[in-house]
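First, one chain by itself in structure tokens, the form predicted on its own.
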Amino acid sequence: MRQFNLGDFEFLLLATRWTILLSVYAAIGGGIVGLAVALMRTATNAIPRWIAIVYIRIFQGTPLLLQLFLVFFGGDMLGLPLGAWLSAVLGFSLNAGAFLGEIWRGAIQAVPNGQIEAAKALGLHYVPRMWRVVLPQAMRVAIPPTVGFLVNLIKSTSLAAIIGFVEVTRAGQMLNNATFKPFLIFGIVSAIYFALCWPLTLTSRRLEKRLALSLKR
């Protein structure tokens, strides 16, 4: 056991630039498969439905930890070893996909049915439809919600240390197990958390009570 030092500080900062990286990638990957669920949830075809809905299904009724278990061990039972890194970010992508691709599908869904029909009478088809008239205006209705779920993405990214990814909440493991400042180390990484989270929290609000108003007026 040893006294806990600056560079053990350093370190943890070190551990942090991982975590939002795994966000910010799990967020990309997680948009693009949630908007091809929200495509799929909304189209007219009833066989992408159900496929979305299987899907949504799946990723929203079992633990993200098991789905991260899952892609990991799976990878290399496949003769795929993926890794720490290549598992965290697929088993978040997939994960953040079924849970966008619901809040997604909810902005689609919200934007006004006169529009649509307004769009298919100028004769536009399903892609320059939704494009050009329905996917600028859910953006709207999305994005507050959209910003919240990121919050939960952040802190949903400490799981990833149970596969042996080491971002910031595995940094303080490892640090706790060779200073035993248990207190200490997981409040400056709760610390942490809260500086990454906490502008996010404060920019969802924000953009909750703007489209509150633009509704209003």
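Numbering follows the first chain given and starts at 1. Definition used throughout: the rigid core is the maximal C-alpha set that superposes within 1.5 Å between two forms. Every value quoted in this text rests on a predicted model; they were computed, and no experiment measured them. First, how it differs from the form predicted together with the partner chain.
- Shown in the overlay between the two forms, fitted on the rigid core, is a CA shift at Leu14 smaller than 2 Å.
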Given for the second form:
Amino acid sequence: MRQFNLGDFEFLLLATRWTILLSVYAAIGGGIVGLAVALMRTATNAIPRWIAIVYIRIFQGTPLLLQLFLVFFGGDMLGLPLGAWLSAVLGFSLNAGAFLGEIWRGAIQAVPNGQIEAAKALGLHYVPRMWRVVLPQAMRVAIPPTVGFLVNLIKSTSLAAIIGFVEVTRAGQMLNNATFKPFLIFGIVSAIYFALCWPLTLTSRRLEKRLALSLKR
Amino acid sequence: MKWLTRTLTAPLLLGLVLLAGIAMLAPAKAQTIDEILSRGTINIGVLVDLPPYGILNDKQEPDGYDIDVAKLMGTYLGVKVNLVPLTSPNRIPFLLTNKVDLIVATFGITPERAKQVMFSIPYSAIENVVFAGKDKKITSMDDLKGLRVGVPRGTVQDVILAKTLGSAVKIARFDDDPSTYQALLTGQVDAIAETGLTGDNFYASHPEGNIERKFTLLQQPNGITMRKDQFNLHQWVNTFIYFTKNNGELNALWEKWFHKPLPNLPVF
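Please give the corresponding structure for the form predicted together with the partner chain, as opposed to the form predicted on its own shown earlier.
Below, the chain from earlier opens the complete complex, with every other chain and molecule after it.
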């Protein structure tokens, strides 16, 4: 056992870097996958719709921990060593894609059908119809649940510890194992998570207000 | 929605079975000492959450008895040591998928584990002790009946308690050692089975808990762990342990961390 020192505090802050980076990459990757899933899920053609449904069911129905495990160790088994960083980004993106896809499907379907019909009547094809008419309206509905999910995503990055990724929670565990000061260390870790998540929630509220204004007009 | 889940269960299960199949088919790479020598580095998996075997020191680097043994091994091999911090649940997967060459991670030698991995002769031992409050009368296994006993999940003490006492004891399994020690201090469990030396230090620094050693559960010898087909490396590791045990180097490392001589380590 040893004392908790300033270097340990620095170690926690440096590990926070990885939590932030992993969250950002997972959000971007998840956003790309999620948009594709949402568009496929709301397609009129049955084939993409079914592919999206199977994808969502698999990733929502199995634990994230196992998905990370399979990507990391499975890659090696198939002779494709991905490394901890890439596996974590890939695992989180695939998982976030399924959840964001389902959230955004709901948002897209919440846009009144009349809007789509009007867009069609104006002769707008699929891409401009989605891009200029449906998605901007869906975005308003999607913001609160999306931010809620992202806050959760930040916190679930701690699961990456299973594949040897040292982010802030794992760093805290390692320090606790050396110093036996759980309340101090996990107190700091919690404060760090709070500092990451709270601004996100605030931004979401501001965005919601601003978008609500445009609706009132 | 029910039909949907039903239609999707079959392909999902099939997918999982396929993945498991791939996992079994993939060959674990046979590895020789020459490969490691020509590579110039050895990747050694260690724990950083089991003081004093493996910890993060005040510079936040892996340190401890296991780490010193790993470094000594590197010196004798004449290669660079790349320490890979592992956790107890992921140490076997890391080894079996070739992410590390071997692990020095206070791994207790049991026939059950030897079905999956290959152990060297013992290089260290860990003393498992039952701790409890001074007011509790506990002198043997039987006295644990009906009590809530805390253990770190999946450890040797977990297995022993579950096997010998079965449902007579309520086992509370924790994620790591600090949580286990803490649980006894805060009264969530009546007793714990843990590493002797660490427990002594921890409870000495928390005298308000009134906690003491009750009895020694077992003295467990640990082996350096390799994949089942690493015979060549295995032979070198055994030679290394034999040699450093005889020339006193292993003992010196043990004294550095435990302040007493290396216990008698049986060989096989």
